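Single chain ahead, by itself, as structure tokens, in the form predicted on its own.
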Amino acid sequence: MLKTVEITTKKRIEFIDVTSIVRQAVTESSVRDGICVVYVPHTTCGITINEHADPDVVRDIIYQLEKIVPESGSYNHIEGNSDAHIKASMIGSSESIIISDSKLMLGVWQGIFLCEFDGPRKRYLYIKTLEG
């Protein structure tokens, strides 16, 4: 089963949890046990799986992320988004998920997050569950 979620982001950085988003799309689908893939299709948008407990962390994330990469620098592309694209290619555009009895293998901690670079954008969130 593949499911299409379309998210609108509303600041240029932000990481949003969509783990129950991703939970629903795994109750609906029926499958037992398997695989879920969590893809975006976006070069300056990216998923990571991390903790969701507490909001300092993703709040870390994005600050060290700022400084390793910061918005302005010395930067070739023209569309001045180019920290963007490099913060998306060091997250990744995907995750994988096993599912056990009908539930994603996620730690008690663990949480599923669509990361903006470039926003406040309108995103597409695929889903999809493999059984086996």
The other form holds:
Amino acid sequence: MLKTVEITTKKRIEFIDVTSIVRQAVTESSVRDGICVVYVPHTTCGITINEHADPDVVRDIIYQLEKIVPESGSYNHIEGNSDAHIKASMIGSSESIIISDSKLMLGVWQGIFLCEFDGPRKRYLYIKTLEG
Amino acid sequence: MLKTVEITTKKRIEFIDVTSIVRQAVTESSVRDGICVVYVPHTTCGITINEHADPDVVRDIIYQLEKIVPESGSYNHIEGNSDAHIKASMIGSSESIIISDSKLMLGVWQGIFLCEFDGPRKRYLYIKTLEG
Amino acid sequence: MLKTVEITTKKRIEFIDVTSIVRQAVTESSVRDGICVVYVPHTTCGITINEHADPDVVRDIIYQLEKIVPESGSYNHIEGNSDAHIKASMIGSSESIIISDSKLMLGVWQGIFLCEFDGPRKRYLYIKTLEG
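Got the form predicted on its own; could you also share the form predicted in complex with another copy of the chain?
Expanding to the full complex; the earlier chain stays at the top.
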């Protein structure tokens, strides 16, 4: 099953916790054992899995990504959002999570995030489940 | 279906746009709905998805990766290409893209790139399609 | 098939070569052609594929990751392991490898590593194989 979800981001850089959205898509699908691919069809967004208990973890990831890839630099791309493209390639456009016994096999502290690097914008999230 | 494609790179660092090659492999396969895994069997290459409209985006990604992981550093690996190995682990060896209605679900601006970090060389690209 | 393997790490930062463990899981499964998803259910670990012939490659990857994301920084997360969370998001929680003719299609120099960024600890590795 493929589900497309619309997400509205509110800041330039922001990680949106989409864990419950992905869990619901897995429940809606008839997949009992398989995998779930979470994908963003954008070039200035990424998908990451990390702690969603303490919001300071996401704050620290964003802080350090901004340090490694500053908003301003000797970039050529005329739209002025090169840092967002670079961060997207460092984080990656998708994550694959295992489904077992109809459940997403996330660790206790793991959450799934859509990483917005050039918001605020309307974004799409693709959630694909495969039996196997 | 699994397809292996040979790619000849021409520079030390270079991102090769393989989008049309991957699209063709998806068309050749009988997969209607499923996923496509694009994989490089090399330790100094990566696969990334990013904008392929303006070549300056790739130029800027390469520029910043070189800044974060310089060619010369306090590296021990005797072959002298440690930066290429480090960049490969930062970018990742594969990407998974969703197939729906026999089409690769890339975003409007997204292209798939083989990232060469230690060329020029002859490289291989594996394209695997799964129905599901 | 889904296999869970327990891994005990011994240092704060350490890459554990799990290639033979993953190969064995693929052999045990009945998968002839498909994919293998290797996943860590932890927020301070990652999975990477890189050279496992010369241990200096891993040493150099760790060295540079520590430079890019130092252990101490202006981090807010109270547990003091923010660098480990940041490194985990940069490396990613999983890798997908193609299975063909019952074999894992790794390149000649490629090995699969569980990347410990906040050890020593007891960790879990999920190995999922899908036919297709």
